[in-house]
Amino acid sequence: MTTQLFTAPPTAGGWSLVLHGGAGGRVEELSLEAAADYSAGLRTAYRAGSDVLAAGGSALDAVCATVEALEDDPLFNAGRGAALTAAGTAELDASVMTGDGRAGAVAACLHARNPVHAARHVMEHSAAVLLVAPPRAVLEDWGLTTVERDYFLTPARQQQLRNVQDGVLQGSRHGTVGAVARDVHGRIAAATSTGGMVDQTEGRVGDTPVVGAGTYARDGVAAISCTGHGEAFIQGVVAHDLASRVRYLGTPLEQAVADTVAAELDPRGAIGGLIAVDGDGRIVVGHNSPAMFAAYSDGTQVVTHT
C-alpha cells in the first residue's frame, strides 16, 4: 500500500495546528452532503483551534477546542455523529495527552455531549488515566454537559447501520477524529475522539482511548493523533512506535510518519491515516488509505483534504 504523505511548516505566529476527520475520503455510505460541507466542518474545527493559538492559548486548550467542534458537527464519526453499535447504540471514546506525559481518557461513554472533555477532567482531576463508561451522575459531578443517549442516534448514523446490517453497504472501520498542536510556548498535545465502527459489538474499544496506541504526545518529540483500524493500531502501537523513531533514532518526522505506517500498518493489512507534529512544530499528515479528511494551514491558507 501506497503512504501519502503531506507537510507543512508552522505558522508566522509561531504555533502549528493540524486535524483530521478520518481516513479512507468521504463518508459515502452516509450520502448526507457534498463535499463542500465536510470541508466546511473542517474549517470551523480548525477556527476553533486557531483561535486559540493565535491568542497565545495552550496547545491542549487549542486541541480539546477542535475536537470540540468536530464532535457537534454530524458529519463526522464523534460524538453527534458517532457510529452505531450492532444494537444500535452509540458507545464513545476519546483521549487527550499533553507532551509533559500526562494523559487521560474515557471509552463506552454514553452520557457526555463532548467525551474529549471528559477524557480531558479524567487526566486533569482524576487518578485515573482511562475510565469506562462513566455514571452520568460522576460527569454532571464534574460540571459537564450531558445528554440523553438518543442524542447520538441521528437519522443518517441509523440508516447507515441499517444498510450495513443488510449487506448493502461494508461496514466504514475508519472514522475517528482528533487534533494535535504545538503553542507558542513550545508546548504540544494530542486529543482524539471516535464513536467506533459501524455495526460493533458492544463494549468493543479501538485504539483511541489506548495511549500510546492511537494518541501520544512529548514535549520535543512529536504529538500524534490516529484514525483507521484501531486493532492494528493497538497492536502496533503506532503513535508510541512513530515518536520512538523521532525520539531515539532521530528520524526525521515525515519519515517517521512513513516507517511506521510500513512497519505496523502495511503488514496487517490495516488502513488509515494519522496527524503529527513534532517539536518544531512541523506537521505531518500520512495515510495509506484511499483519502483522509484533515485540515492545516501550509503557511498562507488553511488547506483541507476531503
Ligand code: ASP
Second form
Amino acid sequence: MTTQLFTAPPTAGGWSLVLHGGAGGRVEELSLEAAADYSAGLRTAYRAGSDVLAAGGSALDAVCATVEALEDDPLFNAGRGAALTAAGTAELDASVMTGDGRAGAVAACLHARNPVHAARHVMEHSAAVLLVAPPRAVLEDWGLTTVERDYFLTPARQQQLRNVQDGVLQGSRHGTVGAVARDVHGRIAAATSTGGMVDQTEGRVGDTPVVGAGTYARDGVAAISCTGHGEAFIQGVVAHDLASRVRYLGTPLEQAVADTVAAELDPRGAIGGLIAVDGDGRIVVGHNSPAMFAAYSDGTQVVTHT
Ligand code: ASP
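Okay, that one was the form predicted on its own. Can I see the form predicted together with this ligand too?
To see the whole picture, the full complex is given below, headed by that same chain.
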C-alpha cells in the first residue's frame, strides 16, 4: 500500500490547524454528493477552528469547534449523517485529548447532538475518561443539547446502508471526522468523532473513543486524530505509536507518520489515515487509503483534499 503524505508549517499567526473528514475511497462513499460540497463543508469547519485560534483561543476550543461543524454537516460520518449500524441506527463515538494529558470520550452515545461536546464534558467535569451510552437525562444535566435518535439519520446514509447490505457497495465503509491544533501558546489538542463503520454490529466500538488508538495528544510531542479500519488502529495503538516515535526516537513527524502506517496498518491490511501536529506546529496528513478528506493551510491559503 502506498502512503500519501502532505505537510505544512504553522500559519503566519503562529498557530496550526488540520482537520479530516474520513479516509476511504471517494467514489465508494456517497458518490451522489459532489466533491465541491465536501470541500465547502471542510472549509466551513476549518474556519470554525481557525477563527478560534486566530483570536488567541485554545487548541481545545478550536478542535471542538471544528469537529462540531463537521458533526453538524450531514455529508460527514459523525453527528447528523453518521454511518449507520446493521440495525439502521446511529451510535456515535467521540473523544478529545489535550497535550497536558487530560482526555474524555463517549462511546455509543445516542442523544448528544454533538458527541464531541459530550466527550469534552467527560474530560472536564467527570471522574471518568470514557462513558458508554450516557443517559439523555445526564447529558441534559450537563447542559448539552440533546436530540431524538432519528435526528442523526439521513436518506443518503440509509441508502448507503442498503447498498452495503445488498452487496452493491463494496470496499470502503469508513468515515469519521477529526481535528488537531496547536494554539499561539504552544498547547496542542486533538478531537475525533464518528458513527463508526457502515453496517457495523450494534454495540461495536472502534478506535475513535479509545485514547491512544484513534486520538492522542502530548504537549511538545504531537496531537493525532485517526480514521480508518478501527480494529487495526486499536490493535496497533496507532496514535500513541506515532507519538512515541516522535518522543522517544526523535523521528520528525512526517517520517513518524510514514513509519507508523508501515508498521501498524499496512501489515494488517488496514486502510486509513491520520492527521497530526507536532510541538512546533508542523502539520501532517497521511493516509494509505485512496483518498482522505482534509483541510489545512499550506502557508498561503487553505487547501482541501476531497
Ligand atoms: N475509525 C472508525 C471506526 O472504526 C471509522 C472510520 O474512521 O472510518 O469506527
